[in-house]
Each structure stands twice: as structure tokens, then as C-alpha cells.
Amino acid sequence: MNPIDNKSPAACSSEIDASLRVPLLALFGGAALWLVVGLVLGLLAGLKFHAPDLLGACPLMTYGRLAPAANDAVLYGFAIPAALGVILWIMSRLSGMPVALPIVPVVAANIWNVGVLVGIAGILIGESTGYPWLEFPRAAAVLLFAAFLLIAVSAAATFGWRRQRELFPAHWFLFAALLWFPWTYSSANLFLTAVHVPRGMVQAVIDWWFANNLLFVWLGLAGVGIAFYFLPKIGGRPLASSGYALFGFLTLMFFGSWVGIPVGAPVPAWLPTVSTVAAMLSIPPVIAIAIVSLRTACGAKVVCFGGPFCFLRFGLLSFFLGSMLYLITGCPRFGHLVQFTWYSVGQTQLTLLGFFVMVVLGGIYEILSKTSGLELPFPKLAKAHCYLAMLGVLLYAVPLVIGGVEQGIRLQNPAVPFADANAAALLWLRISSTGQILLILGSLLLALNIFVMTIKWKIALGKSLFAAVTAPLPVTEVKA
């Protein structure tokens, strides 16, 4: 069985949504702001290749600082907290109970935003750790870890106190995601930012392990779990092939965590070999998840015109394409070809923005009006955001992948000068900047909807409180 209508006698949907109203507005509001910041920083970083003198006199605006700040703002500022908000709502709906400890996610959301602010500021002023996807200084990492644990405790408590005892595929993926991130994030920080840091290539191996577990395994678990809840709910039919879903869940965690070591890495030969074998063995779970998604989406009883279902379908298609582009780099010949090119950047952005962010956006637009008790202020802008985001991802990520392959072919030719090989990607970089502009416009539409809705909710809440305070007290008649 799969959840299509998640009503429970223990608590009606309105009670569940009311318990999550403040936590989700706090999580989604901050996430929308960081999404805009991250995409703007990414655009500035990309423009450095078109106009190298742009903001050249400002040390805060160098490419080496802008690029990691942009990536971390999108991942840690938007993707993870927004996904946690959607996971809280899904856990409550599947449990049939209001969220447990509702004040805890509110506190955690504020701690998380402070941590991201400290981390982004640390990167821009030159206090980065230097490890890709782990650039935040130690103070910011501690704040993020504490905030994640608080939200995970609330979600786990809601799951533990559930009245509906049946488990669905969404449970498997999302509960595993709640455990996977604290383990990998804390382990990588303890090894790489502690007092006694290992020397040499061990640092790179640990960072490769962490980046793979974050960008492939964790994003896969959380994103697919969210999609496997909303696909049958919005589509009006059960999730197809639960057996394939279970196979994909188990094998993705087991084999996916071994991937990530580049084929040309200067490490003992067995490490890239094991990574290559694990990459090939990770292809079946990706195909299994794609089969489940395709069978469920094709039979859906919903028309897709820029709504949440469009976000989900595009996100799952990007998951398949991005994962396959990532896993085939485990092949020695192809891995050597694209190793030092823009290919990896395009593949990463296709996974992060095309898959995970799109799936989370679909969840946000589906539950935002339910939790706030208000309709979207600008529903047409939400549809416009869908089309802008899809076109933006295609124009941003795909040209980088194509340009990376072309760049790699030229780098393999000893007759082509190094400068000419790099210049081959310039056209594709210009196209990708166009995609970044479209993504920024879409993120502004999201932020506008969320902030206007938040203001309307606060005004309605203020009126209710004022009416309650100014209401006349009941008069009690005293009998003689």
C-alpha cells in the first residue's frame, strides 16, 4: 500500500498543518532568501570568466571565494533546511499526528540561518577550510550540526509517536536521510577540521568520501523520499513497484557510499578501483528508482501545467540523468577525459538544482498553502517559476557538461595549446550564465510568494489577537 489520502482519526489534517505553520514558514522563508543569495553569488562567479576585471579590486569577490560561497548557500542555505521542512510535514502526515516538539524546529531554523550566515561570511573573508563542500569554518559547522539534530529529533519523535503503524517507501528514504547527514557531516568535520588533521592525500580521500555521500547518497535519499510521497498523493494512484523501491533504497546506500574517488587520483590503486566497481553497481538502483518514478508518473491522474507535479517529474528526470553522468565518470577512459574540465560542475549542478531543488520546490508549493491556511498570493508566478527553473537548469547545467567534454577532448590532444583548450568552453560558459539569470528570476518569484504569504499570515494573526484582547468580557447575572 502507498499513501494517497493520509487522513487519520488521531488528528485531522488541519491540526497537523497548524502545528507546522510557524516551523515551516521559518524554514522556508530563510531558505528562499539563501537561494537568491546563492544564485546571485554563482552568477558573479561565472561572470569572472567573461569579464575577469569585474570586481577585481575587491578581495571578497574573487572566484575562489565566490564559487564555494555560492554552492554552500544553495546547498546549506536552501536545499537542506527546505528539505527538512518538507520532511517534517511528510512525517506528521504519515504519522497522523501533529509534529512533536513544535518549538524545536523554530529554534533550529534560526540557529541554522545564523550558521549559514557565519559560514558564508567566513568563506568570503578568507576563513574557508579549503575542502570542497565543507568550506564552512568550525563555528558554522557546529551550529549547522546542532540545528540539524534538533529538527531530526522532532521528526524522529513524530515518527515514534505515530498512530499509523504501517511504513511506506517514503519512510525508508527519509528516515535514513535523517541519520545519514549527521554521521557523514560530523565524521568529515572531526577528521578534517579537528586539532590533529591527517596529512597528505588522506585529507582529499576523506573529502571525496564526504562529497559523494552528501551529493549522491544523501540528496538521493532525501529527494527520492520526498518524491515517492508526493507522486502518489498528487497523482492519485499508488506508488508502483514497491519491490523496486526497496531494492533501490538498499543498494543505493550500500554501493553508493563507496563511490567518489577519481580515477586519476594519486592514491593507492585499489581505492579508485573499488570506487569504479561501486559506481557500476550503483547504476541498477538508479534505474530501479527511475522505473518506479516512471510507472507512477505515467499513470497519474493530474494535468501538469507548471504545478508541483511538474517540479517533481523534472526533478526525477534530472536525478536519473545527473546520477548516470556522475557514475560513468568511474569508467577510467571517460573519467580521465573529463577529470579537469567543467563537466563535473555541470553534472553537480544538474543533480543539486535540477533534481533536489526542483523536488523540494514541488513539495513547498504543494504544502505552503495548507500549512499557512492561505492561498498563494501569486499562483501564476508559481507556474512561471516552474518554467523559469526548468529552462534555467537546462541552460545552466547542460552547456557545462557539453563544454566540459569538448574541453577534455582538446586537453587530450597534445597539438592543442592549453589556452585554446580552455577557450573552447567559453561559449558554453556564456550560455550557462543565461541559465543562472533565469534561475535567479525564478527564485525571486518564490521568495515573493513566501514573504507576502508570511506577512498576510502575521497580519491575520495580529487581527485575531487584537479581536481577542478587545472583546468584551461576558457579563454574569447575579440572582437576588
Given for the second form:
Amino acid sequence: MNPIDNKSPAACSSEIDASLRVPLLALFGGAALWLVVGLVLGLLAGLKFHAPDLLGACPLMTYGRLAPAANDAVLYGFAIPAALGVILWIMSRLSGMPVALPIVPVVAANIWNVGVLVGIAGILIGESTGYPWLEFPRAAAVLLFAAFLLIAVSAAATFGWRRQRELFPAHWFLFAALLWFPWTYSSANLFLTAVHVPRGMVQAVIDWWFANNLLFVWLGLAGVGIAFYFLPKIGGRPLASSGYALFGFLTLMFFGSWVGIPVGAPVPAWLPTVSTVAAMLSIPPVIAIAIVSLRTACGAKVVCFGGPFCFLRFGLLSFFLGSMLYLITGCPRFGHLVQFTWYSVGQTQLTLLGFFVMVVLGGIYEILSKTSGLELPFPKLAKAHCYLAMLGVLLYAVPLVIGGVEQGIRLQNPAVPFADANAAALLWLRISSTGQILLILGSLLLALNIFVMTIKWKIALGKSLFAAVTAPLPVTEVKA
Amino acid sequence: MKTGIGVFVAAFAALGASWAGFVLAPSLQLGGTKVTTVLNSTDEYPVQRPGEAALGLQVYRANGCAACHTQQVQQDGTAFEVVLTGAGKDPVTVSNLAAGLKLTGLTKEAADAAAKTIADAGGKTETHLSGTGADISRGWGSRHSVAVDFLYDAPVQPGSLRAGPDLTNIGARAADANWQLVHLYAPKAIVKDSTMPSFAYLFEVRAATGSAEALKLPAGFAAPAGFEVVPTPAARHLAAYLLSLHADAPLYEAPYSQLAKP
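After the form predicted on its own, can we look at the form predicted in complex with the partner chain?
Next comes the full complex, and the chain you just saw is listed first.
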């Protein structure tokens, strides 16, 4: 799928890139800010375990609010909108078309950012819904849903009017992702924030269904789709074994969407049993995707010291590890052991930050200078970001996974007092806070690059506008 | 996957199926959950939380207590226990006999056999059923949690991380409102190295009026002389909610400690 940009009937790639300049800078700029915010909130939350009364007098900064706010800021603030930006770009490139309705994603980006702001503020002032990963109050959820639909419409229209008829593996994954989010998000919100909320544990089942479909299936579809576009593109060779890719795509959707009800949950026994079976059946697609990635990435002669290829490879490795760590919790014995420990926190962060965010960052760094028509202001800092992020994820997520297993073993042994089981985890939490600091430093470098770039672009825009209008018009009418 | 329509149909079918299975079906099945009765009794279970406690559930939600606390007791299995209730005509023989037998952690068959041996010697026994597992040994509950425990709660907050103890039965474990309030105000006043954050912002420090509401705090945590710490309504509601957490009634689907046939 590599050289399509050069095929004759399609629009030339610089035209496509230019059409996406404003939408992408809007999406990426907001996302970069939220990433910093989310990681800082996460660090503050983590520090509470070393100093429980840090900022304790301030209700906005209590652990139970900081922790979900941090997760949601990274997921809804960065991961989803940034991925949507990258997806729009991929869709345009694959269609050989400038993005359709370019004003739509710009409007959507702003709606989205307002939605995230309302949501995070809502959580911090105590208006969370109380459902994990769906904490945003209703007003915020409506904004996010509307903004997502707008962007999906723009992507679908770009696809519908395409000049390039072929369908690539990246298409399958990204399409499914565009359908998946609005359905799961609206459905879960409709049920859980409705006037007549379903009774009792139905709420938890719906929330687990949603969280699995977002954190495992959606991140998988969108992240793998993005990676399956860039791997061959940067590597300069076609995607290997697309039969495996098709198998992985279908089975991930059909089986992966049934995972997520924890073993031992206080619900009718068939629910966790179905999830256990689905988790085992979801291992083959994860392996298939890993094989495709490995075969495509390995032969590529790309020197990637900290470049986009590096982000992608690390992301795909984390996809494999994070997904496997997730799926094996479907085994009843192991699931019981780690169920209420830091293990799942570490696993989730490995998938979210190690896989998805890394893949999206690879995409952003690859297209940023193309779409803005400007050089990256600080290319060295982009590379530094790669190393900081990789090290940060390892230090953040892996200790939580290991510490979680240790905590689980102690919790399972009633002779060990609860406080001791807890204390065992504290040491690991300390290491993970170090990882969070590195991640913050990295995200600041991204924000710096994007903002300096945006400012330069605005200045250039202003200058050219100025040049175009100075002669015939009075200066007062010049607006940049 | 040659056409966009094909991809769309596949994705639609996959997600539709899981939606029907995990959203629709549970809504129909579990959504119809009704109040049940306590095992071997006519008492209804669960009972609605009293007004203050229902408000307290929202305080629990707003402050994200579920980020550190679960409300789900897990259970590995069940075990029978034979208890000697009468020694009959020959107490010495019977109690010696009983002392020589394994009477706890038994299967049904082993329990029946032990009961029979003692009965043959003239003793009287009762057989009890109890849950087993780490949570139950820790005293967090007598049985595993079941869906009906959460019937009246919205949002349900089963929790997913045990950075703090399970609270399913905290209302039975620490049934004193003042204890709960002191713990919320200053966890370290009760557990020296507690990593639970203080929720002092749910309290008010004001000039002492000798009010009955004022917390009785241990030395080192008390308000400065001439001042007192009183709970805000939110803190009172939260404490009422914590006291209402008591999901331990034996049920048909989660029985324990029942008098089984000897």
C-alpha cells in the first residue's frame, strides 16, 4: 500500500496535507495539552501514596477524584482526539483526496476540547458518574459524542468520495474503530446516565462491557490500524501476511468484544464464564497481529533512533504484552489472584500509554511537518521524547504489574495482615512515580514542538496574508 | 474485506452481538432482579438504605472512595463443621471421641460421617456450613457478594482495587458512627501508618460550643483549645452510608452457617 500517493488520478499529497493543516493542528494542539495535564494529575495521584495528605485540604485534589481525572484526561483528552487526527490524515491519503468538509473537524476539535474540560472539571468538583472510564458527567459525554460523530462523518465522506478504490488492512481497522466508539459510548451513557438507571449490577456489567470495548477493542482497532498504515509506509515495504491481518481483525472484533466481565464478579455466573472463553479466543488475534507487525517491521531497513518508527515498534510490542497480560486475567485462578491489585492498573497503562499513545505519537511525529509545511522546530527533542516515553512507560507500568502479583499473593494469604500486603505495593508505586515524571517530561517536549510550530505557522500565515493585502487594502482589515 | 460495506457489516455484526449479550440480556435478566428473602426466614433482603445513607452513597461516589475500596467479598468454596452440642450420658468418652476427630473444614460426606460417629456414642451435634477463602478469613464477610446485594444502589460501586480493605460489611465491623467520623477526619488517628487520605474537608473546625456532634479525637489530632471539629452534613451522610454497608445475610444462592441435617 506504500506508493499510492504517487498514483496519477489522486490528488497530490501536498494538497492533501494542506487541507488537513488547520484540523490537525487543532486536534493535536489540544491533545498535547491534555496529555501533559493527564500525566501531571496522574503523578499527583500517585504521590498520595507516599504522602497521603499532600494537598489534602483541597477537595479537588483528593485521590479518588485525581485518579479518574488523570485516566480520562489521557484517554479522552489525548488518545482519542489525537488518534482521530491521525486517522483523518490516513483516510485522506489512502483515498487520494483532500479531507472532505475540512471545517467540520476544526469545529469538532473545539467541541471535543470543551467536552473534556467540562468532564475533567466535573470529576474534580465531585460530579463524576462513579462508573469507571465513564466518569464524565452527561453534559461532557454529549459533547464528546457529537464531536466524534462530526469527525467520523468527515472521515467517511473523505472515503466515500475517494479517487483511490483499493481497500487496505488499515482501512478495515480504522473503519471498525469509527463505528465502535459512537456505538459503545452512546449506548453506555444512555443506559447509565438515563433517568431510570438499570437496577443494581446491570450497571456494572454495562460499564465493564464499555470499558473492555474501549480499552481493549477500540484501542486495538484504532492503534493497530494506524500502525498498519505507517509500518509499511515508513518501512518501504508492503504489509506482510495480510491474511493474518484479516484473521486478526475479524477475531478481535468478534471475540474481543465479549471479554471484560471479571472472574468472580457478583453477577450471574454465565457472564464471567463467557468472558473467560472470549479472552482465550482473543489470544489468537493478538498473536496474528503481532506476527504481521513483526514480519513487516523486521525486514525494514529504517534507522530509527528515536524516530516515528521507534514509537511504532515500541507501541506494537506493548500491544502484544499489554493484551496478553489482560487476556490471561480471564483464567479463573490467575484472575482471582490479581483481581483487586495494582496489576490491572499497570496492565491498563501499558496498553494505553505504552501501546496506543506511542503509536499515535509515532503518527503525529511522522505527519506533523508534512501537514504544517514547516520543519519540526526541535527535531532532537522529538527523539528525546521517544526515549523518555519508552523508559517512562517501562518504569511506570511494569512495576505495577509485578507489584500487583506480589500484592495478590499476599492478599490471598489471610495470615498476612492487610497492611503488609499494602505496604508491599508501596515500594513498587515509588518506582512507578519515577516513570510518571519521565512521561511528563516527554509530553512537555511534544507540547513545545507543537506550540512553537503553530506559532510559526500563524506568523507565516500572517505574513503572507499581510503581503497579499497590503497593497490594495487598508491595514485595519488584516486579520490573521 | 474487499468493500467498505463488507467491513461495516462485519463490525456491525460483531459489536451488535456483544451488545445484545452484555447490555441487552443482562438488562432483561438482572434488571428483573427482585427482592429475595433471607435463607430460612421471611425477612426481605436487601432493605432499602435509609435516607441519610442513600445520600451518603453519593458522597462516596463524589469523593471516589471506590478508587481504593472494593465492595465485593470473594469466596473459594464452602466447608462443613461439626459442633458438639450435647455430650449425652457418657460425656468423657464422647468428648474424647470428638477431640480425636477432624471436625472442621469437612466435605458434606465427612461431616455426616463424623456426626454419625458421635451420635453412635450418644453425643449430639450440629453441622454448620460456612464459606472459605481469604476474604472470609480476613473477616470481610461470611459469604461471597451476589448481584442482589447491590439492588438499590445507583451508581453501584463494586470497586476494582484494594488499596484499602473491602467495605462490604464495614457497617458490621465498625458499627460506631463516631469511629467512622474520626477515621474519615484523620485516618492516622486510628491506624498509625494509614495511607488513606484525610477527608478533613468534610468537617468544620469552629469555636467550641460543647455540641454533642463534636468529634472525640485522640490527643495529637484534636482541634486547638477552644475549638471543636464537627462533621458537615456530607460527612454525616457518608458515615450513615458506611454504617449501612452490611451485605451478609445468608441467601439461597449464598448460604452459610445453616443448620444442616445431621
